[in-house]
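The chain below stands alone and is given in structure tokens; this is the form predicted on its own.
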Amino acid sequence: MDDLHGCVLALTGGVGGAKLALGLADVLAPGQLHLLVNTSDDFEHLGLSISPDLDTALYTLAGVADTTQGWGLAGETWNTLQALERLGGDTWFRLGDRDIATHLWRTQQLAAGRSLSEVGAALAQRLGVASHIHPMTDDRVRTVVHTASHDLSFQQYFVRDRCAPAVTGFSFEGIASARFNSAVGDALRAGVFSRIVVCPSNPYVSVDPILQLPDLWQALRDSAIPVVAVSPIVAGMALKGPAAKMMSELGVPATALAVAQHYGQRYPGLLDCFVIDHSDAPLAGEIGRLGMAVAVTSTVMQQRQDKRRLARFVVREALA
């Protein structure tokens, strides 16, 4: 394990970011990893409070995630959903039998007055996760996907409509009054973190809602802690999710350079280093001219050892 004499704060969304999060959890000492997780794609479905990115992080670090599907629990059964379908219920969002237990428990705890942070910490403890999994905020923020004809909630766009509508932009309902996670804010002020990592999650719908919480990105920038981001785009493709499709529809080239430009323009001075794949090495010069260091390595994470290797790179070598 890599003793950094401090903890690592990683900003992450769903599956793509959770891969690197798992690598970080593997190479750091127990309890050294803090995840700040997007909650803008949380939603209420069938009366349940569902937090897809939080659960992806939780299940991944607990070793119980369905790695084939990329979401949910391994070895899941679907009896409840099948019975609901026979009754004519709403089944477009796939909820497995054991996964439903998580949502039932979360919904019950939130209704009893516990915060999303408290509920997440309790779930992590019950699943034996030593890392700290923090929701980005305990306040309600929801991603709105704008298309030429109408607006959609994120889960309607992502799951129900399978990312088919062409997007024209995104907004985050409730973000102007939301407060970023207080435990993370306290840790920043206390100098707990040795490095901040922006995982290779979708910059528009996973990372932006975290960084756009009032005062958050400025607090990260002004902390003097090195901030390293890993590109989610490799050789013009998003390894997970619709990021490349979204970029094309927004008139942005689907390149690692365009991601670096997005972060550099929207959050000036935040990134100290941008990590790109070997296949994108020719872009290093242009990225460097944006005012950030560039580190080149293999960023494709197919096996567990790939996740660990990239994790070691971002916490030990990217700014060496």
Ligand code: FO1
Second form
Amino acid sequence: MDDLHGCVLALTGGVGGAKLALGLADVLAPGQLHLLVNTSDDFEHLGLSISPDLDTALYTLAGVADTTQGWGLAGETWNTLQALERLGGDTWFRLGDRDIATHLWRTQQLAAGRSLSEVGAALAQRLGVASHIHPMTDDRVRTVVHTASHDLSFQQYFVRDRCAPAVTGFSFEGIASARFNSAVGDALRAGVFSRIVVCPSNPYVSVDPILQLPDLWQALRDSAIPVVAVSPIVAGMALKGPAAKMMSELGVPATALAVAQHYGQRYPGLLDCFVIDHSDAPLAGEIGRLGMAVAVTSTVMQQRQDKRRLARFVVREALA
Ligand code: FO1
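Structure of the form predicted in complex with the ligand (previous: the form predicted on its own):
Starting with the chain above, the whole complex follows.
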């Protein structure tokens, strides 16, 4: 177990980021990991308030996630969805029987006036998770996916349409008036964190909505805490999900260099170190010229030991 003399704040989206989050939870002392999780994929469906990325983090750290698909619960059954299908209801978003309990409970608690943070903390406590899982905001922010012909909500694009439409851009409805998570703001000011990690999540639809919350990236930059980001693109392919496809549709080469340029241009001075895979080592010189340190290691996380090894690397060796 690594005693860093401080906590780690990790910014994450869904399945790809949760892998490194699990490695970080494994190598840090209990309670030392704080996750700041994207909530712009959240949506209301069948009358339920669904927070996919918060639940992916929660289930992964609780050791109850379906590790094959990356989201939802292991050993899930689908009776409710099958019954709904017979009724002619909407079944494109697959909600398992036990997962539905989480959404029912969250929906009820939010309707009773509790915040997303309070509900998340209670869920984490009940599932025995020692890490702190913070929604990026308690306010409503929703990703809008733009295509040449129409706009889509994120889950319509991602799940219903299986990322098939070519994207032309993204916007985050509600972001201008959203306030970033106050517990994370307090912890930043109190000097609780010794390292900030940007997980290998999708830069456009997972990390951008977090960093574009008013004042957040500037607060992280000005904190003087080292910020280390892991590239979600390895050898021209996304570790998980549609990041590489999105990049080529946006006219950006699907490379680790382009991800570093994206972060460098949008959030100047934020990243102290960019971690890339051995297969992308030839890009190190050009990334370094963007004004950040570059660290090269194995970033593909298949086994639990890969997650722990990368976690140790980002908290200990990168920037050492
Ligand atoms: N992803 C899918 O690809 N198909 C699904 O039917 C689906 C259902 C689902 C239910 C609950 C939940 O918490 C997550 C779910 N996800 C599903 C994952 C989710 O849509 C994405 O992983 C994230 O929004 C992207 O970060």
